[in-house]
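Just one chain follows, in the form predicted alone, and it is written as structure tokens.
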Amino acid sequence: MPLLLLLVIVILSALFLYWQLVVAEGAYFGKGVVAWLYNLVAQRYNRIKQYDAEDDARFLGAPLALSLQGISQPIVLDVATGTSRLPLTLCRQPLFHGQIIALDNARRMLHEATQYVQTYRDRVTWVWQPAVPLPFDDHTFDLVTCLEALEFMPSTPAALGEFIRVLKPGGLLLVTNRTGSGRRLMPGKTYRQEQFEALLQSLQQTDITTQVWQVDYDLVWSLKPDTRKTCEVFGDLTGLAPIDLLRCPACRAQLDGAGDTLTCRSCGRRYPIGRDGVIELLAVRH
């Protein structure tokens, strides 16, 4: 082989990693290369994001706490929460006396995130599980999140779809759009505002609206629909621990706590909870 050609081939493969594992944050490779990634960097993600704490309170912890302050304990899921940016606004905001699961399909995220929001430690539970199944009960959160990490993740239909079925009727949903050069660069992965909305429409969602929010990303809220056929349909979850709404992954059962482990009612399979509190169910054991 000439050594020109050779030249070639070993640039062209490596432009297409560096797209596929820089660029991509390995999208096209599956969820568990997506993890995989994100626990390389875990220890060094919060200098290597660098968020700023005024501009989060103002764009997200502010606002998402206003919105809840009619609901007096109010359940709130932060999907791939990573080292939990949005929980610790959330918590800090004076109005918001509620609680917070936070789920992340990278395990190393987690841990980093129970550090990073040490102060509060009682109002935020931790599970480890990606977020396509979500192990909740249809209609189980006041409020749904998920920031820069929809176009990471297998099916952006099939996220939202977990998103709204676990929203309460009249629910607020806030995820955020990929914009930008950056979302020509994972084509099948991103959508224009126009197709990101009708997405959202597509799946029933009402009062959409999007929101200039940093260069790469736009902040999109939306409602669930609230009628009187589907708030018939689910109970009251006032007084329940957060650990009390997590289901079994595999059977939708509940799940019983002893000790550091979880069992499904059903099937018996167990998911213990590490030493650093995170709910493992990922680590299934039969």
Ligand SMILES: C[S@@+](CC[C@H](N)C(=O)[O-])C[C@H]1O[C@@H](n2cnc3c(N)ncnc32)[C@H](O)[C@@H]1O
Contents of the next structure:
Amino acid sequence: MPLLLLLVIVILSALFLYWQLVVAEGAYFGKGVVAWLYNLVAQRYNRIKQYDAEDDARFLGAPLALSLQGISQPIVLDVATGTSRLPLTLCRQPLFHGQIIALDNARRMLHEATQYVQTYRDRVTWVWQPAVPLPFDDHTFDLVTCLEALEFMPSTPAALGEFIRVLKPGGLLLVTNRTGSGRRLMPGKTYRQEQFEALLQSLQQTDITTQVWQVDYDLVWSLKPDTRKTCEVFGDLTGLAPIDLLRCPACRAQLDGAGDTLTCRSCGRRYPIGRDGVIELLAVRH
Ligand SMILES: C[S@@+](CC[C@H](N)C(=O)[O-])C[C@H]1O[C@@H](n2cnc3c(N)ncnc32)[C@H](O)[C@@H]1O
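Can I get the form predicted in complex with the named molecule as well, since the one above is the form predicted alone?
Let's see the whole complex now, leading with the same chain.
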């Protein structure tokens, strides 16, 4: 009898761990565990995912490049960039002439990202930093994207709030909403379509459109309303290098670059830049 009980406990524990670590990817244990798991699979990530470049161009690259037409030097933020799927498909678009800041919480995913985007190194800046808080001023980006990642973050509303904060008025937000069996297996972390759209609405987003995309994800498009009065102008960011847009995560002041380090103008914290070019904000604990 005790042996049977032991067997049941072992099986239940194995199922629990499978659910928590494989299905939910560590989401219920916090962002440190999520990053640890992604670091473990980073080198195999693209082989596991088998992204289709043509599909990505059709559903992501082309429509996003089109939406940015008319902005002379658009600046894009891809949160939870993984191995740079979004930067890659966007940079391949002939219509796209902007800069992308690609941010992720898992350092090894970013290292892989730098390897995949070699051809476009001058157009992508990688930052090691979680999605909340984002190290940028309000109203910085023309487009913010976050694909296949919201449900792994500690709080979807907090993350969306940050994405919208750093979007320029009139800017486009593209995120994914988990669907299919994956949604039901992550209670408290996922949203039905109408709940997700209501959440975006409560954050003042407009023109919210859900588009069926992959087996496990819908694409959700929305706009940040442009509530500026005609006389009100936000700082002109045209021509600024992506590094000039970065802010110290500890005190929000500007950072100055010299060699392989960025130094905060206000608190003096020094943030290293890895040999692969990744800006390691997370290397400095606050
Ligand atoms: C399934 S991958 C998606 C990667 C990429 N967006 C794509 O579509 O290929 C999820 C990514 O989210 C990142 N991530 C998870 N939680 C995060 C957080 N709190 N802040 C920043 N990145 C996070 C992971 O490190 C991982 O690279």
